[in-house]
Structure formats: structure tokens, C-alpha cells
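This document starts with one chain, in the form predicted on its own, laid out as C-alpha cells.
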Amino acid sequence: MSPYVLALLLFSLGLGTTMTFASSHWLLAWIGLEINTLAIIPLMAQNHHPRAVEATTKYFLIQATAAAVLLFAGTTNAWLTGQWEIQQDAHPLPVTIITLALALKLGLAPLHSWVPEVFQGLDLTTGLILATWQKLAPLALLLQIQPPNSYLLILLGLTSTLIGGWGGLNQTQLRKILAYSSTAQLGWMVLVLQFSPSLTTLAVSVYVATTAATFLTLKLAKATNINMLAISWTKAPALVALTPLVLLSLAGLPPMTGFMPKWLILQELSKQGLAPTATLAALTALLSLYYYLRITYTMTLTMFPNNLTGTPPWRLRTRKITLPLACLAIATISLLPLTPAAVALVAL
């Protein structure tokens, strides 16, 4: 792909998300989401592989459906209330439809079935954009609306954490595991969204850092399934020593940074009198922990049987840029002591 075309597409991605962030009008927010979708389509299909084309087609159809439902609900709301403002009081029916349309865009369960198939057809760089940047605009809209039924978001969140953990148990493809991981992490954000938006913002920040570190690690190791991780120690021994900590942070284990949002979300749910919900969410996190530990075990404690041909690569210096991965890995592992400062910062 030409550098000029790539720069234009990346600029359009930024423009679409920024437009949705800044808009207080449903029509402008919808236009921003559409620019976002149309900008990533060429990036997804650039390999011209049948799986990539299939994933791009599925993604386009799902996003177009969600956008059509969103526009319909926004128009219905304007018809019923006489205004297009996002943050004004809205009719309960259109707001419920908008919530479900945004859940389809994000890939929240039970509207998640497109996520693993789309991720499986993409390369890791485009998958990283899809798992992080593309989630920001719909989440910003969810933060601005007030669903009339508080149980809808709790149900979507709990279902996402459960299916995100359960779906990844039997997978061997790393991209599908990361897709289910994304669904589970989004479930945690949606659980607390209506009670503490600042906590959701903190959870999104930690999620973006940990997911980006995981994707960049797999890209550097050139691994797409679990078995390929068994020979990654010959390519980058230091990276293999660091990766388990990044994965356990993604799982939310202390003393890594990923424990911070889960801890605060469980605390907030308990304060709101939702202790059973908090208990269920904590139990579903154990399902996700299993497949993170499975990847960790394969990467660090198993050895590929024919390793003689695999030993020379570690002597060769990599030409890939590793500074972003190094910074993200440090942020992913060591920021838990800064929890009070992070809470104060996002609460401003």
C-alpha cells in the first residue's frame, strides 16, 4: 500500500473517532462512526487473502447494520422528542435500540459472534487497531447516553465476561483468543459504565495498553497459534521472559497494572449494592485466566522438539521497532502503585 494512501486512511480513522468524540448531535456522531468504518476497510483487505476479504466483508456488513439501526433510532428519538442532542433527555425506546446497536458495533455478547471470525482473518497490526482504536467511538457514545433500564448494561456486561471467558477455552488460534479476551474486557467496562464513567475511562486506558502490548509481542514473535509460541524463546529470550507478566496483567492478576480496573470496578459494584453481580464477574474472570495461563505455559515452560534448526535466530538482531512495546510492557506491569493518582486523574 502506498504511504500516502496509508497516511490518508490513518488520518480518516483519527478524524472519524474525533468527530464522534466532539459531537453532541446524533447525525454528526453517526457520520463519525461511518468515516471510521470506511477508513479501516482498505486496511483490513490490503493483503488480498481470501480470509482477509471474508473478514472485511463480514465486518462491513455488521458495522453497516449497526449504523443503520443507530440512525433509525436517532431519527425515531428526534421524531418523538423533537431534538437531536445526545445528552438531552431521550425517549426510552430509541435509547434502548441505540444501546443494542452500539453493543453490536463493539462486539458485546450476545452480539459478539462476528468478532472471532473477523479477527482470525486479519494480520496482527490491523487486529490491534480493531481491538483498541475502533472501540473508542462507540464507547464514547455509550458514556453520553443514559439507558432507561439499568439492568440492560449489567446484563450485557455479565454476558460478555462469561462468553468472553468461555469462548476462548477451546481455541488454539491466538487471534481468536484475543477476540474473546476483547469481549470479556469490554464486559467489565460496560458493567460499571452507568455508575462511574471515570472508572470506565480508566479501564479503557489500561485495556488499550495491555492489549497493544500483547498484540505487539505476538507480532514480534510472528506467532498466530499457540504451538508457534513454543519456539519463540529462540527468537527473543528477553521477550519470552516478559510476556507472561503482560498476559497475567491482561488477566487482571495483582501486582500487575491490569488488576487496578478490576479491583476498582468490583469495589464500585459492591458500593452500589450489586455484590452478587460483582461475585459473578469475578468468577467469570477465572475462565479468562485459564487461557492466559495456557499461553504462558506454552511460551515459557514447553520446548519445541526439533529445536536445533530454531536456535540460530536469537543471534540475529531484529529490525522491528521495539520501543513502543517496551514502553507498553512497562506500563502494563508496573503501574498498580499509582492507582490513587490514576483514580484522581480520571475523576477530574
Given for the second form:
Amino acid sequence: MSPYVLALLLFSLGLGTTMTFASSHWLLAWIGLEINTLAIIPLMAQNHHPRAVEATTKYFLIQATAAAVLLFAGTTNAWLTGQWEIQQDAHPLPVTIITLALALKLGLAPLHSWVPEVFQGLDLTTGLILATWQKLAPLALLLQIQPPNSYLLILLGLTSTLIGGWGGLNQTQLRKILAYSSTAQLGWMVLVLQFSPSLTTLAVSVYVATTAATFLTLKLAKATNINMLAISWTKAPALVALTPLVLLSLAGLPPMTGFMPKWLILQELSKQGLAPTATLAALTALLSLYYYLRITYTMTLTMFPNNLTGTPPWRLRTRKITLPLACLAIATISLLPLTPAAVALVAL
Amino acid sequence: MLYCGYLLMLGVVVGMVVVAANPSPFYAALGVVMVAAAGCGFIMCVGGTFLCLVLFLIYLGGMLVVFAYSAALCAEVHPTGLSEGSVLKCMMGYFGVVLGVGLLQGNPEAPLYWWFVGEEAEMNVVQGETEGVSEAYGSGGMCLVICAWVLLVALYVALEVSRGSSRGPVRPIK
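Given the form predicted on its own above, I would also like to look at the protein as it appears in the form predicted in complex with the partner chain.
Everything in the complex follows now, all chains and molecules, and the chain you saw is the first one.
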């Protein structure tokens, strides 16, 4: 793609999210979301092959529907309450419609069907942008609305963790696994949204770091299914040695950073008297853990039958930019002791 | 005049049903023309003459014409007609949805009685919607710049997606 067009599209991606973050009016929030959708379309279709175009078309239709429903609900709210502010008192019906529209935008279950198919058609870099940056703006809006009762968000959260865990179990394609993993992680974020928005913010930050580290690792290993991961140890042994820790951090196991949001969310849910909800969420996280463990097992604990002396390639100095992966991997593995600082930073 | 407004609203609903049940883009464009024309008439009835003019010029005369030419270039030559059984069944279904929503929203005592709100057009020197357009250019400020930027980005997106004619992502383009 021409660098000028690429610069314009990336700038518009940043502009859209910034506009949604900075807006207090539903129209401006909608404009930001639409700018994001528009700007990522050519990035998704840049490979020009039919699978990528199919993924782009599906993504565009889903996001356009969700944005239209959001605009409809914002207008209905303006009609019923007389004001367009996001944070002011809202009528419960438009707020419910807005929650469902944002759930469709994010890919929360039961509105999650588009996520694996869209991720499968993209290359790993575009998938990274979709999984991290495109989730920020809808989450910023979800953080600001006041739902009339807690049932819808808890239902969305629990269904997402369940479907995200269950659906990823039968996958061998890594992009689909990461798609289901994204649904599951978003389920955790949405579960605690109305009890402690600061914990949602913390969960989003840890999720962005962990998912980005995973995507970048897969990109460096040039692996798109589990079989390809099995021989990736020859390309970068040190990275492959660290990848189990990154994946287990994504699964939420201590002592990695990924445990921090899950721990604090379970604590907050118990404090709110929702112990069965917390138990269900923890149990459904076990499903996700299984497929992360399967990837880890294939990557590091197995050795494919190979001519061992002929397998390692020449390890020349790479021209790829590896600093982001290095920083994110360290952040993903070792920041759990900073939990008190993180809790203070998100002003719990 | 009230009755004229009711008839135009009926035209809007019928046009929307035709758009939703279209067997081919040509019929969808026909439905859109019907919706826009009837809607225009209704807006004129309640006093928004400038908005009506802009709708006809820009929406019908600009965007719809471009869509119609693009559809003519790549849609199929012998499409299914509007009097096909499947299309008629779809249209009956959509009319049923409209009827259902109308019954649900209305007054229980007089189920299908809807009434207009604010139908008396005030006659000021400058009508409301014309003033609104000048407000967008005046105190609209940064939002106007953002909207112009979005239009430019949309142009580049369309150009980028259709780059390469039939070697690119959109195969029907010769």
C-alpha cells in the first residue's frame, strides 16, 4: 500500500478512537466509531485475496449494523430524555439497546459469531490492530453508560467467558483461537464493569499487553496454525522458551501479570455478593486454559521428527522491529508484583 | 393537508418495504427514490423547504445516480421481478411487522390511530433547518473539519478497495 494512504488510514484510526474517548455527545461518539470502521477496511483488504475480502465484508456489515443501532438508540434517548449527553441520566430502553450494540461491536457472546471468521481472513498485524485498538473505543462508551439493572452485563460477561473458552477448544488455526480468546477476555472485562469500572480499565490494559505479545510472537514465528508452531523453536529459541509464560499469562495463571485482573475481578465480585457468578467465571476460564496449554505443549514440550542437525536456520541479525515484543513480553510475564501500584493507578 | 401528509408517509413505508424486499439492486434504487420523494413531500408539508431541496439535489441527484450507474455496471442482466412469489411473501412479512409495531406503539383505546406532532409550520424569516446549516458552518467549528476529513478518508478508502480493477479485491470491476 502506498505509504501516504497508509499514513492517512492509521491517522484516521487514531482520530476515531480519540474522538470517541473525548466525546460527551452521542453523535460525536458515533462519528468516532464510524471513522474507525472506515479506516480499517482497506487495511483488512490490502492483501486482495478473496478470504481477506470476505473477512472485510463481514466486518464492515457487522460494525455498520452495530453503529446504526447505536445511533438509533442515542436518538431515542435524546427523544425520551431531551439531552444527548452520554453520562447524564438515560432512559433504560435506549441504554439496553446501546449495550447490545456495543456488545456486537466488541464481539461479546452471544453476538460473537463474526469474530473467528473475520480474524481468520486477516494477517497477524491487522488482527492485532483489530483485537486491541478497535476494542478501546466501544469499551470507553460502555464504561460511561449507566445500565438500569445488572443482569444484561453479567449475562453477556458469563456467556462470553463460556463461549470464548468452549469455542476455542476445537480449533487448530491460531487466529481463530486468538479470536475466541479475545471474546473470553472481553467477557471478564464486562463482568465487573458496573461494580468497578477501574478494574475494567486495568483488565483492558493487561489484555492489550498480553494479546499484543501473543500476536507479535506468532508473527515472528510466522505461524498461523498449531503445526507451524511445532517447528518454530528453531527460529528463535529464546522467544519460544518465553512463549509458554506469555500464553499462561493470557490464561490468567499466577505468577504472571495476567493473573492480576482475574484475581481482582473475582475479589470484587465476591465483595458484591456474587460468589456463584465468580465461581462460574473462574470455571469457564479453565476451558480457555486448556487450549492455551495445548499451544504451549506443541510449541515447547514436543519435538517433531526432524533431522535435528539440519533443522536450525542461520540465525542472522533480524531486520524486523523486535523492541515492542520484547517490552510487551516482559510486561506480560513479570508485572504481577506491581499489583498495588496498578490498583492505585486505576484509582480503585 | 393532514391527509396529504398521511399519504406521503404511506409512500415512505411502501418504498421502504420495496427496498427491504428487493430482488435486485435496480428495485432497491426504485424503492429509495420512492422513499426520498415521499419523504421530501412530507418535509415540505411541515415547512422544511430547504431540507427538501437539499435532499432531492444531493441524495437523489448525487448519491443515488452514482449508485444506479454502479449497479447498472455490475448487476445481473435478467433480475427477478417484483411480482415473484418469494418477493411478495417478503413484502407481506414486512408490512406485517409495520402493522405489528404500529399496534404495539399505539393507544390501547384507539389502536391504529397515530397523530402528527408539530405539524403547524411556523413562518419565520429564517426557517429552522436553514439556520441549522449555517450553525454547522459557524459554531460547528472542529466538527465540520472532522466531517470534511471523514469525507476525504472515505474517498481514499473507496479508491484503495477498488484499486487494481479485476486484479484487486473487488473482482467485478473490469
